[in-house]
Each structure stands twice: as C-alpha cells, then as structure tokens.
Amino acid sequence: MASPIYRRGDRKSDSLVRLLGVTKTYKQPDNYNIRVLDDINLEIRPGEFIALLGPSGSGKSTLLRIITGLSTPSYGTVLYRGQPIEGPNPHATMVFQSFALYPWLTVQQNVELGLVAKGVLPQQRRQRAIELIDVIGLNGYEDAFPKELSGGMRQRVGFARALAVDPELLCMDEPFSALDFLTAENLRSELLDLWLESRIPTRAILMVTHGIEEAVYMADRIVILSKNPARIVADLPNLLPFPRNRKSTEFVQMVDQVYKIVTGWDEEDEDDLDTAELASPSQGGEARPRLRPIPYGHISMLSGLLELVSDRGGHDDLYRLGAELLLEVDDLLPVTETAELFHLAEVREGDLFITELGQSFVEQDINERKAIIRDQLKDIPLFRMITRVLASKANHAMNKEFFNDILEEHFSLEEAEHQLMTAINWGRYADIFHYDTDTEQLYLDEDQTGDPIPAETQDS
C-alpha cells in the first residue's frame, strides 16, 4: 500500500493547519521572557500523517497544544482551514499518553465525554460510542471501569473518545510511551490500519514522539525540532510503502538519516558567556546573552558507552547502540551530547567516534578519570560561575538556592532545577566542589582552596 493516502475530497494542494512564524515564551518572575518555540513555520494537509520529533524539552507538546487551541502562541499565527483558531479546536482532539480517563466513569461514559459537550442526544452517543468500542476492539468492556482494564485497554478508550467526535485533526502525544513493548507494538499496528483503510474519519494525524523507529514505521513525514529554543531543523518525506519491514534495508536507511539529523542538529557553536555577567541579573529588561545548557548525562552511563564503544575498535553506529541498550534518542542523547562537551567522542553522521582524550578516559583508573572530568568543566561557563562565587565568599560556602536564582533568569523554573542538580553531581564526582543535601549547600573544603574552611563553613 503506497503511502501517503488521501481522503476522498481532499486534495493534496489543500491546508488543514498553517503555523506562521510562531513563538512561544514564558514569562519569568523577574519578568524576563524564556522563549521556547522561536519562528514555527508549519503546514499539515489532509491525508497526512506527521511525526514530531525532537530532543526532551524540545517543546514538542507545547506545538501540540497550540495547534489544537489548548494553548496559545505569544506571536504568529495559527490557521486551520485558513481561518485563525481562537479557542480550542473543535475540529481536532488529543490522545494524552496518560490516558486521562475519569475512574468514576465507565468504558462507554468515558467515550461518550466529547459528544455530550457537543450536545449529541444520548440515543445518539450511545450508539456513536458502541461503534467505536467495536472497532478498536473493546466490545464486552462497555460498562468496565477503567481499574479493571489494562493498560494498553485505556489507552483505546483514549483513541476512541477522541475519534468519537469526527475529528479532521487527531494529535497524539507519545500515545504509546506509557505502555510496554508488545503493547504498544501492537497498538501502533492496529492505529495504522484504521488510517490506511479509512476506518477512521480523521483527515490528518500529527504524532508527538520520541522514538525514531516509532515514527519511520507510522508517519508518512518526519519534522524534526531542534531545542532551547525550539526550531524546525528538517521536514522529511517518508515514502516506504506500507506495510513497513523493520528489517529491510530501506527502512534501517531511512531511522539512520533521521538519527543522523537528531543527533547533528547542535552543531553549530554558541559564544561562551562571561562568568560575571553570570552572576549579574540584567537590569531594565536590556538584552543579555543566554547561558547555553548542559546536557543531563550521568557520569556513570558516559563511562559505560565510552568502554563499550572502545571495545568495538573506538566507534559505532548510534541507531545500533540505541537498538542493542534499549535506548530511544531522548535516552542516548544527554549521554554522547555529554561525551562531546567534556571532548571524549564526537558524533559525526550518526556514528559516534572516541577522541583520543576518550581513549586516555577509558584506560585510565577513577581518580584520573576524575582529573579528566574536571578539567573539562573548568571551561563552562556554569562550572567557572559556581567556583568563582564559592571562592570569593569567606567560608566558600553558598546556598544552591542563589545559584537557581541566577540560572532562573535563563531558563524555566523546572530547567534551572534540572541544570544545577546535573552541574551538582558532575561537580561533586570531579571533585570541584561538595555539596551537602541537609544543608542544601555548595561548598569548597581545604583540599578545594588550599585555606583553612571557617568552622561556620555550614552556615548560609
């Protein structure tokens, strides 16, 4: 079966969605701007059926929600059979990857959700209800409450609530995530029936997800966003006929060049800050440059790849690594991004290759391995922050709230959370810096400073 398929009166000339230039930003206490999706420029035509990937924190669900009108961009436009949406679409619904269904309510109730916001008569729903249940395959579960079901169970429920209104548009956000794997493999397949027989009334389906393969074997094309903040990277047409082999060839082609683009967007370098202005909130609202992130790999998990990769005569296929860890790309990536900040591999065209400081890393012992590491991250702009700020105080000490403060005016609450806890554990296995978790402190002992510590070295 050729792929992509068209719904009888659409034509492929036709736009279900336009996105023009839009930008979403979050304001920050200190009302300074985190801008999280930054010019989206995107077209969804009937017929189709598109994967969104990205990196974790990419703003993927947040596109989701404005295309549906769940949530609104703070510039551009949003279009839908090109007419701007204000409000929740009615014409598009959503597939959560949590199911979301009311426990007090049965199977048929649950389905029955949209239909009674749209004021359907209940001779109506009930039937429109039981139609769906029949087709995706729960009939007998009607009047089950969602305890008694199984995972992959409420999950149908999910789909079948969200067809039962007749959307053109159905979105999806890593509807299959939260399930284990023959679950969902056989869900993916049962979904991508009903869409290439038509069983479904749906005009278009856009997919959040995170798994390459995921979106090779359902999508018919593949964007692909970069982060922080999110930009469109690549649009790909996926023209594998239907049904999919995961095992030919074309199909292992096709996950590489995806992999290959997920893993090289960051490519392009970004000016270090200085350390003072790190510390330095802007005033006025002035523009300031950003502090650039740090990927949130584990040490531990970086010297295991680096080893095995080792062993495989100093570099392997990322697709194939992934495959064989069970890994998926949001997985993978904080782990070799961290590999290339610290110069211990680099990824080039989907293969990551061990340097020759990666090399020393692997054969050397942990306290060498530990010396590598550090002075890695005295050339990051956050690690020269941190002990400089811990240096200059008399009992080198500082509460990590003051550091989430200054990392607060870059990025999100939850991001700059995220962002020390990783510089924490990085710091503290290099030995840079302690960190007591009572205390919630930062700070430098004798060895660190060469000083004697004030005995109130604990005291903020």
Second form
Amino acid sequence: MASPIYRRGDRKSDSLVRLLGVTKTYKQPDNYNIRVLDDINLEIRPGEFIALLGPSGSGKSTLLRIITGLSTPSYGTVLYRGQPIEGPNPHATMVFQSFALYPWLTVQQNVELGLVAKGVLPQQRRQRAIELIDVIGLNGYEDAFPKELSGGMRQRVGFARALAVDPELLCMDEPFSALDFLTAENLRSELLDLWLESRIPTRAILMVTHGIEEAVYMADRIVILSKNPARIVADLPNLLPFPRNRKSTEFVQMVDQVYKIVTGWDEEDEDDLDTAELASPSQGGEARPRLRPIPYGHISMLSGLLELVSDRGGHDDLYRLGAELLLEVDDLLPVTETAELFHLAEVREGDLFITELGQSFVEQDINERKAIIRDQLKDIPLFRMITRVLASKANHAMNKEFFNDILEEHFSLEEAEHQLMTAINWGRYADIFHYDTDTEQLYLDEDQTGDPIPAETQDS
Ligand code: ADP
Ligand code: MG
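If the structure you just shared is the form predicted alone, then what does the corresponding form predicted together with ligand ADP look like?
Below: every chain and molecule of the assembly, starting with the one above.
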C-alpha cells in the first residue's frame, strides 16, 4: 500500500484549538439551568493525540460537540487557529461510537459524503474515497452496503469517511466501545499506525474514552474530567515509547497512576444540604444549591466486590479488581464510591481497603447486612428527605413522580431518574421503604414509620 507520508512537524507552540473558560449549561423543562461543563480551559497543539477520560454523563460528548462547532458554549470562547469558531468547524471531523452510516448508500458513497459537502468534483471524490478505503483495509468492499458489513468493518467506513476530508483535527467519541474485543484491538493498533507513521494528514486527535487502558495505549496526553459539573482534574503527558506493551511495568504504572486520579476525583467541596432545603428548593433562576449526587452502585455488586476484597486479605488494587470482575472503570467506580459512602471500604492510592464495618458486613447474614446499610442510609440527605416526606403522610405513601420533581430541581431529567432508581434500589434492600412498580408508589416500611407496630405483623 503506497500511501503518502504527511508531515506534522509544526512548532509545538502553535495551537490548533483553544478553549477559554468554556462553560455549558442546559435548560431544564422547569427553566432551571444544569451546569454540565464548568470553566474548561484546554489547548490542543499539532502533533498531539489526546485522550479525554471521564465518567459517563460527565459531558465528554458535549465538549467534543463544542470543539467541532456542532454546539456552542454558554460562556467562554473556542478558538481554532486563533479564530473564534462559528458553526461546524470545517477542519474537524468526528467518528461516532454508533458508526452513523447511511444504510442506503454504499461504502464508497458513505466515504464520499464529506467530500460532496465540500464541493469536491466527482472524479476527485471517487479517487480519494478509493484511496481511503484502501488505507483502512476495506478494498473490495466499495460497493457493499453497511448491512452487509460486520461492526468492525462499519467502523472502518466511519474512520474512512472522517479521514476522507483530510481533517486537521480528528475527534472520536468512544469509537471502539461498540466493537468486540479483538476487532477493537485491531482497529486501535491500525489507527495508531496510520497516525504514528503519518500516513494521514491529521494534525491532532482528540479521543473520548472511558477506557483507561485504551487511553494509556494510544494517547500521548490524557485529560481527565470530573462530573457534576465537568472540570479538568488532571492533564497528564503520556511519554511511554511506541509500540506500547500493556504488560510492561511502565505501562501498568501509568494505568495505575490514571486510576488513582480517576478514583480520587470527587472533591469534598459541596456541603451536604439540610433536608428541609431539599424538599423546598429556593426560588429563581441560575444559582441554587445542588444536592450531592449518590453513586449508582447496585447492592449486589457492592456485596460481590466486598466479598472478593475480603478474600484477598482485605485490600487489593482497584485496577486488578476491575479486570477480574470484568468491569470497566465506569461500572466499577460507582460501586467503590458506594462502598466508601457506606463506610464499608476506603480507596487510597488506587487500592481498595475494606473497613472493619465492611468486614463485618461480609461476615454477617442478610438481615444484619440490611441493618448495616439501613444505618448508613440514615446519614444521607436524599434518604432523609424521602423518609421524612413519607413519614409525614398519613398513609406513609407517595408517588415516585413527586420525588422525580424534587430531584429534577437538582439534576438533569436523566440524572434525576438514575438518582431516584438507585435510591429505591438501596431503600428496598434495607427495608426502609417499598416500591410498587405498578402504581409507582413508594411507601415506608412499618418498622420505619414510628407508629406502634400491630402485634400480628411484629415478627413477619
Ligand atoms: P458523556 O458523553 O460524558 O457521557 P454528555 O456530554 O453526553 O456526557 O452529557 C452530559 C450531561 O449533559 C448529561 O447529564 C446529559 O443528560 C446532559 N445533556 C447532554 N445533552 C443535552 C441536551 N441536549 N439537553 C439537555 N441535557 C443534555
Ligand atoms: Mg458521550
């Protein structure tokens, strides 16, 4: 394959993209604003391959859309080569997780799309598309339709389409996460080869991912976002030489280092609010105290994790635990955060340590376990609010919708639903309240009402 070699030899000081104080808020149906991105300052220079890591829902896709000009910041400035971006940035393209191919167009036609939009003549379009289809290893499939291709092949078309327009900046939004393990691994190393050998004219790559290993394997700079709202909590160079070996000590150390930052990102800066304040939020527009979100850890996962750590002698490396439980960091973190919230475990420098309470949780039967969780839930404002509302009703019951409304004052619609479903999962486990899925009613367990317990139900 005789593809040209492109030079990226810019002075590193020239910046391609500069974000200055970029903030993004979304208006909720009730007119309140939810702040998703908060004061993001970021510079992307030619020659850089940046991985953007962060928990799901933190605002990674939003940031990518702002950088490509598909969305505008609420405050702050986005400069491309020193000029403010107005509308879609013609020098940037995006590869999506979901391939986003047109099913009625052939591979070749899909790849040509971006060139059509640029007004490139048909003859040149065809030639460029054929070259790119060759570069990404799909020659012979020019006339195939997307439905005839495997997921991996479709994503190759996605890459070819993005690369066909010779973008200076290639943005990728979790491009490998919908692919099976081997396909993803192949595509990663092929894309990396194209980039490292300068066989594509792309000047910089920005890849959103939630895979720490993927970031350490591919990128030479790793930017880590927090959540609610997203701020940059770390910006690390990754100087490991290529080709990178996932088993090397240096690689494992780098993964560990990133893990430590990722697990330490919840700064204790929001004071927990008084429950009265939660149920009757302040009036008016922008600024408003926010309820501290609870992590989405499922109790069954929590038990599994604690049992495993206990078996390991009481502590283990988070990264290894994640690998063993086949959990991505996105799935493991809410569980470790839940363990910390309940004082069952502590995360220190990338290791999870079981606490005395956690150890007794592991050793107890189900009823004792429930009692431990019940005890912990009493200190959580969201639970105090729910139980107080339920206790104040004569029938000790309330529509789920009512709590949704309260939570939507503090979170986006989607987040409010997640928060409430997690709260319901924990509360049901701990026998604090019950939830009837048909009527969508929450009601307080008799033992929690403070009412005298009828004799006949006392030991049921
Ligand atoms: P990520 O890509 O990190 O998972 P997103 O950027 O997709 O996160 O979303 C960040 C937050 O912004 C989420 O809470 C999401 O619900 C909210 N959000 C994203 N797009 C919109 C929109 N168009 N309107 C309202 N809220 C949105
Ligand atoms: Mg996303």
